[in-house]
Partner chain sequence: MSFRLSRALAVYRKDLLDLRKNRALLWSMLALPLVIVVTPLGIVWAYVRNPTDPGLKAIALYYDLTVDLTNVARFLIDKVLADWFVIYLVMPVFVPILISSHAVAGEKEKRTLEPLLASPVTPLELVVGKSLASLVPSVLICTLAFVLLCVGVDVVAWPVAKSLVLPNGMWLFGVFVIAPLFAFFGNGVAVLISARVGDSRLAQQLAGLMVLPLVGLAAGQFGGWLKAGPSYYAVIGGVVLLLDLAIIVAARRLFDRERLMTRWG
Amino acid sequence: MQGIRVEGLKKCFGARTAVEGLSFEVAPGEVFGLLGPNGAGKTTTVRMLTGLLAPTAGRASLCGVELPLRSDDDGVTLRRRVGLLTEQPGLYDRLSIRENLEFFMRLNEVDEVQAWKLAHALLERFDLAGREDEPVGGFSKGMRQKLAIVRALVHSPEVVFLDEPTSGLDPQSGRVVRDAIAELAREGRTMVLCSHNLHEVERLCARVAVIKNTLRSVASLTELRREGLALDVMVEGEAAAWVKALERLPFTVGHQLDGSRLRVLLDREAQSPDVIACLVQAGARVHSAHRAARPLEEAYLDLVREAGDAS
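Can you show the single chain from that sequence in the form predicted alone?
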């Protein structure tokens, strides 16, 4: 199986530039997060990578298929190798589970015998087995979401794009979906997860790309959270008493107080010993100190905020 390569991807709609300067790679078997606020260009990016939109500039490769598409045959090959779960399930309400899946099997021109073997296993996993002949229009939002995931996987795609895959699901169903995503990645499938659920991203993704019309960062979660290192220091008494001493240090970029805990935000890891020395010289009794990575939410919001300031 092959992954994804994106080089300088750009899309304009008339005078408006939706996304530009997107370059990243996703390895086979990787769960890769695509993060950004509403309107940042995530959906446009996914549409380009699935062949639904032609890029204005740049190029990409998915499963060995080059984008922009060069022929109708390339489009057919891409559809067979790529699975897509959109934000809206896009199912046909008057059709049953069986009829919906059969339609998409024919659309992707797959071997229906093999596809149904996988479909039955997925329906069983998502607690939809036995309801194959019921019209989808009577299903709950969660049931429709699970069926949409089955539809995205039923042709055994090599690359799968999932837009908010656990939206509308109860905690148990959400866990089943997350376990399925992890298992598909272990099988070597490339998974791209678009989500605002940062807790879910932390549980599933090894790396993420943060975009806001342009690429803000591509990094592992560890790297992303370490930008703007924090040092947690426990002192005797109230930590607020030592803030003025720290403010004289040129490399501190902020602080947070919580009783005896003082979180000092630094611009480089090597400055941690200088912080301790400063506190001790000022008279503080230091009980403990350790490096602390920022929460993913904080790192993400900083990148998005910087993008807004730069525009």
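Hand over the structure of the form predicted together with its partner chain; the form predicted alone is what we had up.
Just the single chain follows, nothing else.
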């Protein structure tokens, strides 16, 4: 089993650059998150990695196949080894579950008996068993999404790309799908999950790439959380009076005010003593100071905020 290696991937549509400067690695059997706001280029990235769009620049290798694709093989090898859950389920409404899945089994030229074993297990798990012969046009949004996930897996791909897998699912189905993803990863499949939902990524992935048209960060979630370090300082009187002192520090820190509580956002842990010393020097009476991990969300929002509109 091989993982994924991406180097300097870039995609332009005409004059617009959808995404650029992407470099990251995904280990085999890892669940990796592609996290970014709407329009960040997650879908574009996944389309490049599944051979649907040719990268404008950069290289990648996954399941032993190199991108950009060599023209002679037309990506057939790649497509056999990767599975893709597209943003929209894209099912044939007039066809039944069985007919929809059979079609993709044939396109992948897999052993249908084996493939059906896997498919039945997944259908069972996703609560779709027993409805194999109904036309899928009558299914609910969540059922369609789950069926699309099954379809992405029928050929037992080594690497699976899931573009917002739990969108449109109720909490219970969302959990069933997340559990299934976790289990597939335990079987050694490499999974890449796109999402703008931090909590989903937090539950499933150990590492994420935060993108917003460029790569903002590749980090483990623990690292991301640490990036979200803050110091909560209680001072006597109005904290606002001491904010000016902070601006004289040689490193930049952010801050949030709440009456007598001052939350100072740090880059590194080692900055805490300097911050306290600075406040004391300016005459503040510090009652308590303790480190608070900022919620992951803030660290994430900081990363995707434009350089120009930083607060």
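This one's a predicted model, so the numbers in the text were calculated from it and none came from an experiment. Positions refer to the first chain, counted from 1. Think of the rigid core as the biggest set of C-alphas that the two forms share within 1.5 Å after superposition.
- Core-superposed comparison between these two forms: CA of E183 displaced by less than 2 Å.
- The Cα position of L118 differs by less than 2 Å between these two forms after fitting on the rigid core.
- With the core held fixed between these two forms, A239 has its Cα displaced by at least 2 Å.
- Core superposition gives L262 a CA displacement of 5.9 Å between these two forms.
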